[in-house]
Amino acid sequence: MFDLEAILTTIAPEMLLAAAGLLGVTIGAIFGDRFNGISFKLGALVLFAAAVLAGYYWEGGRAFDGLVETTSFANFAKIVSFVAGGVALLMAEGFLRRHRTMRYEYSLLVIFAALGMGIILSATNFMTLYLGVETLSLSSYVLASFHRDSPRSAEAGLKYFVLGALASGLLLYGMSLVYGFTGSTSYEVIASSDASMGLMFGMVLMITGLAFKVSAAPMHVWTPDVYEGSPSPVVAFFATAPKMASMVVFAIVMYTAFPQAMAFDNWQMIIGIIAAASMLIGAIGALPQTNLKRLLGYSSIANMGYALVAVAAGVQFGAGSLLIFMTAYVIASLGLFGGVLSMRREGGMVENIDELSGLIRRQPGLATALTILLVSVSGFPLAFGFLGKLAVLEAGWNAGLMPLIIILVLSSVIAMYYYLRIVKIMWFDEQAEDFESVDAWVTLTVYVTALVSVALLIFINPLSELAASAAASLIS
């Protein structure tokens, strides 16, 4: 039976995004390039409105005979993902205009990618999940190669597409195995089924496919190349909104579809191994990097490893910690990529770490803000990122994951080196040549994210209570 109220409480943000995307395609077809400029602002407005709707329908609902169900846990991730997507879209406008690649299709692709994020977060059935995964993935492949005249961008898009297709195939094959041994694609039915060897094989294949989506080892190989080759605003989007949504979906699938004792014991060990590998590969791989975007790519791999520690801790200990950590990561990443976008010279964008030399003497405000964000993403106790990593440590401790805690601390110490190296270059090295001025919105984003990182360190209680409330909806 068609129940409009149930549909609205469940997928109102996705309905808005779908309608806006289709309307945008129609308007773009009619007005062409005249729609380019306004499309970015309207697209960001739609994403912010979708975040508001997710907050308005905070408790969520269930619709379409259980194909979709939204909880507070999913809505928390939707709010962060949609806001991050809107900010990343606004940051992209000036960059694309300077590179003469400003097209209304860009904002539409971001909207459709956000639609995919919303679908996977509300999915309670493998069919719905795969629909959302492909909606997000196909939009992302095009975004990665959006700068059509750039060989680097084309290469990044091709690598992302080929490896993404492999991961999607593994994910789909895993789903088919789970269906074959349980007779259903519903999370609820699968959760009530007896664990079996066939179910375990399907679950492992699904974990492999999901690991690609969050760039966790050993499915991480695309990340540094795609981060380096894709246009900077595209990477700012990839590093924030889809990462938040995909990691939360990873947790939802594990917590709700495979809670059986035998399945939990198996996937906890597998995810623990993936988390350990991600933390070490990300931390060590970043050490020799000289390209800032490539370094942030390895940093992302390490941070996804930290987040997977919270997933491995289980729903009782890890759900709330995961939301806090991922929120801290998204805020810091938005600011850091805003920093990349705010630095430009006549020869092109500033991407080499050494080009930041003496930044404190040229732009003290920007250097200070970037320092705060680097401190936050490193987990040093002067910004919000410290509380995010502390929440993950506490979750791992409560779940008895001591080997992972040791690796987390070790990789954090290694990572501290390359973060502090950037700070040292900005504050103490000889001054390099000045940057050209860029649009104020990007620089404002850097300052705001730095201030938010400090503010949330001091006023963490409301966010912690909100995350705990969201996690409780998943447990119940």
Given for the second form:
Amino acid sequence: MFDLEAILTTIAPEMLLAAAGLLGVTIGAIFGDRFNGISFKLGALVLFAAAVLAGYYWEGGRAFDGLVETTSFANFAKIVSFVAGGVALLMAEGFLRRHRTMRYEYSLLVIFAALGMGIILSATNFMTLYLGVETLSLSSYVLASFHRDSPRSAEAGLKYFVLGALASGLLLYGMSLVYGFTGSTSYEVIASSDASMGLMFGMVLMITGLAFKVSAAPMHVWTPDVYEGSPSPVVAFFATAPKMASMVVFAIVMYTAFPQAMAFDNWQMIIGIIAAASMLIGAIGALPQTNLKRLLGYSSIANMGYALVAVAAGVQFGAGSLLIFMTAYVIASLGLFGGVLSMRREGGMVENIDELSGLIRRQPGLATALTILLVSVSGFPLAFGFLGKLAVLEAGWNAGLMPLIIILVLSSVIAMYYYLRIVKIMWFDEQAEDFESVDAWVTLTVYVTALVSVALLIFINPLSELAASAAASLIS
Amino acid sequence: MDFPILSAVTFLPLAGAILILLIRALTGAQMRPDGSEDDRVLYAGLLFSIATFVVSVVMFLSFDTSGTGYQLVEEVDWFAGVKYKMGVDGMSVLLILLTTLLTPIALIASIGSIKHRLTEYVVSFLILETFMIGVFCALDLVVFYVFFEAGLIPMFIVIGVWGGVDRIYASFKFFLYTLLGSLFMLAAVVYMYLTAGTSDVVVLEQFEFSKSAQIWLWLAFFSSFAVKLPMWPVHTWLPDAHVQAPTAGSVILAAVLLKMGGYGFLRFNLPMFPDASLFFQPFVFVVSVVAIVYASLVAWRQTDMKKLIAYSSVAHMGFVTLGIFSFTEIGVQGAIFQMLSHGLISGALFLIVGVVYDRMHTRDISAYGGLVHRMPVYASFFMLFTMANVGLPGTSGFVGEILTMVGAFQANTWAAAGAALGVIFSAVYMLTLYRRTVFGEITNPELDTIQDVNTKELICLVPLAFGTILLGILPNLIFDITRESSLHALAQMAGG
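Having looked at the form predicted alone, could you now put up the form predicted together with the partner chain?
Okay, now the whole complex, with that chain kicking things off.
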């Protein structure tokens, strides 16, 4: 029956997001451009409130006859995603104002994307999952081409759309095969059915579709192009919130829908190969890049590879590690894209790495913060990212994934080279011209994320316990 | 709980660095009229490093030299069973003193020779000092790893910003070489943590890993420490890094950073993987002897003074590994002694090169000659450290070399014989260097007006000269302190 309590504990944040989004559309229709100014801060507020709600209903629940079920594991991811989305939204305002595209639709699209993330994280049924995936994706396509006058942005949006639609198709086809062979779209029923060959086919197609969403190799090719072409604040959003949500959903689908012994053996191997390919392609592909956004695109491919090692380790070993790793990645990425957004010169944005030349002498604070963030995202000790990589290594060892550990080590060294190259340009090279000042939100984000990255290295214990308890919720 | 003196020593430089950064952020960089940065910031950094030295002396005094096991232990939970655990034994206490002594000396040596971006320079050195001390204090593998790796960043910046012409290449090579070795160690650390359920060094020393696991773990740790030490054939980053680094960077690199490798062998490889250490003994001996002979020969042919001393470091570190892997008390004692002694001597030699480099801006040996006519005091110091590096009795270099060779002799005669060859070669290349730079007639007219060492340089050199001679005459000062740690390092070997 209609059980409000259960519904609230399960999807309270999504209800808030949906209500706020629809209300925003109405207000926008009435007030038009007058709503633009305030919409960004309101939108961020809504996202933060949704994060708080997810924390409030930490234990989660189950509603609508099991179409949605929220675990602490999902709530952890929701909190990180919503906060990241809110921060990305705050960073976007100044950029869009300067480019005369500050429109309230932007914040509404981010809210709807966040709604999609919430739905996929709570999904326990392919129908719900697909609804969420499409809500997230469609919002993302529009966001990618938000600079509608810029050919690059339009191109990025179109590329993203065409390839994304293909991936959604694969995902849907996989779901239909699984449905055909098990007679159900519910994770629970699928998990308890026999692992037939048809199920395997469906599972592989689903993995392909999900790999696209997290930009894992070989479904990664869209990433550098979309990162380069989309407006920078949009990329700051793409690289963080949806990555966190999609990766965790990837894990949830694999852990809960395909736990059968035979299926597990198969998807562990497939995801292991995807992880290895992502780590290597991400690390090697970034080497020749000169555009910072493209480089960060490859860096995120490599990082998704590391995260997939945790996924491949299986629910028992990998779940907690995945949360820690992805949180570290999201924090560092937010800050790094804050750095990208700070690169403004003579009224326009610059994206070439060389533009950072000698930054330490012009803006020592910014350069130091970016160095810390690069150190964090590279997984080097001194920042939170190290503990993320440590967690992934631990998961890999526990699951006995030796080849993946070796590739992880090698690709980390290769990746270190290009992170160091940025440090080198900032610290060693001759001074270039000053950047123009940007809005306070961007600067604040860079500093705060750098500070948090260092602080969490030391005060990791509460977070690591939280992640462990969240992972436990998935196992029981 | 007692006052956490180890943490105080470790983090005092870092606190100083943060304070300097804050003051700089509030006041902005103070520039002189000629565009160079006001060097008051250097004196501020010096103040902090001297304070650190004083605190480390207090720490040394509160250390019970006759006690066994780890002392002054501090423990705080970090996460998931990993603890922030610090503690020292005789070996680490001395290495910490070496670090805190050489950092102020390195900063004094920089007065006047580093002119741009002083704030970053001082901050880098202070941060580096924190990480170096941390390495020698850490009693938890994860904590150790963090300190061990973290030190790369400030050194990378020191070489890359204030280094010579090829500084970028050298800094990248230094960083990536060391990183590759260390990541294998990280993988091993994770494995040990999962197998033994803890990353506490004290517990792990008692934990018996299976023979096959030991082999892999030993190799992983070895790959990290061998690069750091450095051992032949992974030593090639060292000459590049030394040649390109500024004088102070070379001093710290040679005197302290290289010691982390030897320290790692004694702290981890021997007690934790005794079977594997025994298994790899012949391998290490071969590599060490090759390092000693090969590096000595290469050093002989160098035309760059810094490169010569860098290769001499590789050779001298060969004695350290030889002593450690002799698994005799005398050999291990000698290895620890050799590390300390080499810290003083090589640090001093790089300062010596720095003195003439500051005046002539070249390290080419052929540009010098006849320095004794213009710089008699300099020539005397150079003579002392040359002799110490050769291993003249009465200097600390002698004690370290003879003991490691005696230790090696007990384990393997041929290894000792090969090492003895290295002693002869070291006399050849060091005396050649000395003859060509100091003796003879002045051929380079630019040398006519060269000034002898000034007060600043004397302040740097005198403590090192004093230490070299003191340790040479009274080596028991050291042995009494390190005896327990050497026995401790060998305890598992004897049992196995």
